[in-house]
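One chain comes next, on its own, written as structure tokens: the form predicted alone.
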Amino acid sequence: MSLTVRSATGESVQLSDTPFAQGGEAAVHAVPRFPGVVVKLYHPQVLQKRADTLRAKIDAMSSDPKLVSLKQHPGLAWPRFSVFDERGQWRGYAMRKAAGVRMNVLAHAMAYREQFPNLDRPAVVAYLLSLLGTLQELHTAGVMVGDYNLANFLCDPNSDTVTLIDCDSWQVNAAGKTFRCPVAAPDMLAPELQGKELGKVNRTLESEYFSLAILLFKALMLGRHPYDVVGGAGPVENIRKGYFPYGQGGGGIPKGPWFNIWSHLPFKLKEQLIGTFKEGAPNASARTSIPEWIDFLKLYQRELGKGWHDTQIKPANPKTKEYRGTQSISQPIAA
């Protein structure tokens, strides 16, 4: 049986039976007679507990002035207008069809081969690059993603764009009220949020640049955790400690291709993971902004482009200590 919705002027469209995505709260279907949109329907145990809520935030951010461009931004899957079943209940939004795989997918130290299998370096800066423009657009237009989670964001094989999704779990202020961003993973969280009532405190910029870190340093070092575990103690409790074991006296990179791979980082993009993860964990002004983020990632970008570090995802041996990069920003490894 097929499934058809409408908007709020009416117009009607059906939709593929079955979803191409979904999870705990919604399916995502395809609209066969508009191949550029899909169409994401909350499941009715969501609808029955916050069908007002849930409408209010999308309806504000579908029309809001100051967020109306977002609508057409390409690395954006922002919501475009509700839409309702055929007895006039609203179910969920429509929003443009993202392509590209999911980032958790490059950052895992096997699977990034099948789907990546020309992955280096500067394509992994590229698509950093790529999505801290749009993080940056983002927080500009006072949005805060709150939720970064490595499956939220789309890698175009392709290309060097990124695609950010679900994008109605932001903290988002708009028609003149503030919806925050009621969810997130505990080992992705800033320590000032950890054990807090998320739906019920606001995203700052700071609690954004610490949870941003984690993610770049997830997509720099195939996946591994900066606050892994160590000495016995995980993710999450590490955070809550400010314990990062890299750098000097961090208490020991952990060993295998992690070491190799930090080794090659340059100096001063090290610099500043250490500095936000361990200073800036307590001290939330220490966290290096995107803007000081685009500015390292691009020296990097260069540098690689002049061959002054490895290109390989997985380089086979640590860099030297005897290493100089002419004019570079890199220095020695720590020990």
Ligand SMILES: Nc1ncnc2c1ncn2[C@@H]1O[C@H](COP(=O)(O)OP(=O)(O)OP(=O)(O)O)[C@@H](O)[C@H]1O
Given for the second form:
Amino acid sequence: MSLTVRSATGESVQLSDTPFAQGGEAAVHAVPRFPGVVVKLYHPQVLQKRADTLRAKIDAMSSDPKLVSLKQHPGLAWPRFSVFDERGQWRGYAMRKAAGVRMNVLAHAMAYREQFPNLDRPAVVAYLLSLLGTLQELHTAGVMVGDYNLANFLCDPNSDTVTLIDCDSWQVNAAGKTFRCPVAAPDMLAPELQGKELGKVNRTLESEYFSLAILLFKALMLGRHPYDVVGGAGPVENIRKGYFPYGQGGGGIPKGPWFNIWSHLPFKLKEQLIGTFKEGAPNASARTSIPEWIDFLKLYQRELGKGWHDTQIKPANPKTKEYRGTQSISQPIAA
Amino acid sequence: MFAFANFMNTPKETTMNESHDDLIDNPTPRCPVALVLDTSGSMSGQPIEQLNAGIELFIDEVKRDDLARWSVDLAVYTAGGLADCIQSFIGVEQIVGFSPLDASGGTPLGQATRMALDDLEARKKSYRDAGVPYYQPWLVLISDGAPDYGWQDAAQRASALSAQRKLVSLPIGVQGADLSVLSQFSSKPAVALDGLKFRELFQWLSASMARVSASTSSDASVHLPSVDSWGSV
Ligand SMILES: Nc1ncnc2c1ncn2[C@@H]1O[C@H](COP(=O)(O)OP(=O)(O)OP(=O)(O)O)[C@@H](O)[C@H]1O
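The structure above corresponds to the form predicted alone; please provide the structure of the form predicted in complex with the named molecule.
Full assembly next; the chain just shown is listed first.
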């Protein structure tokens, strides 16, 4: 059985018989004639319920002239055009084929070794800067990612680029309408959105900044969640409470290499993480913005280059030497 | 009944230490799975052979998944003559091999379930102490009969936890099982295994674990694959 789909203009193309990947909502097929393209076909049950909404969003995303630069963006698998089956039914869309390993494998205390055997801090920072650049362009275009699922950020092991997939779940203003982002993992979600019906609320830059800070922390800390605390409450409860164990007046940092790793991060970067996770939990305006993160990560990158910080992904001991940046402290900010 | 003696290459005492370190070095959210297996006399022959093959397959498939292997913690309890914990909770990644179970004696499923639920509580405490998030634990109970005696309290505990969504309790009946009794171990009815499709059952279980461990949040509800491949309707 071969699968053929058509574009709105009637051009038809054959898909690989079996999808090369499956998600909860859709199957993704290769296109033998165009190796750079893949086609996402929503599962029939999903189409039965939401075909019209999905189609409206995909059509708006692929046709709004304000968004053309995103269509061409090398870091995005933005929907290019809708595809239809032979009976003319809407089935999904075509997009660029993205390459790379899911960021939840990179930001993982164990799993990174296989796919990124030489992973070091400069490499992590380079991926994060690539991602931040793309996110900044999305925000400029009024697009909010909303669902910070690390499995949708693909890191190319042979370069420092990150490509974002599953763009159709994002919050987009297009063709005069707002299409919301109905999903998110609670442990990546800003406190003001916890427990809300996400299909009915707007994501804001501030809610993005909160989720982003969690992502940055996890990537810099080998998958450890910033709100993992020993002795009781899980990450979601700690998000609601704004209880972040690192920095002064904390307590409850899990045993293991985490404090060591934390101690090797530049003071200025830690200050931003602390600010966002403590004060920034209840006070959205206190969260570090993307332009600020870019500055601080570039500073980290430069200082790594000068040999000021350990480049190992998991330094064996806490930092002992005084930090050679602008701040001089004899101890890393203690727990 | 120590058929799993070389389930791993370390004796039980050090197992505990290893698991403990594991929670420190590996902060991946955990999905604990307790298998409670009827290994009474009636399971001997084909059923126990297929069950063994299924478990081996499960371990292999979880190990092959790049995220689930760091996330799934397994414990195994047998009810055959005596109730026994033949493997206390350990990361699947650390399991080296296993020797097959054999079947004999009565069916103290209640006692085996009680042990599993107690160990689950202890395991959850270790997670909290280590600051490691965890998904809803799974209790997979497989029997071709009915528990011998004194099972009601264990069934009630499992079913209450499952009603509170603190446990995914999955009683599975092999041919000859008393499904109405097994159903009392969960807030959802027991599923009858289609013939001896242990292979399909454990494939489904590993696929479910892959879904659970790939879901980014320990709080999210997960859409599991359909049980059509092994459940009979
Ligand atoms: N542009 C792409 N290039 C390469 N692979 C892709 C692309 N888009 C999706 N995939 C693959 O297909 C899988 C499913 O895609 P996607 O996450 O978009 O589906 P979904 O069903 O909407 O997801 P979810 O399960 O998160 O709802 C991804 O995990 C990825 O492996």
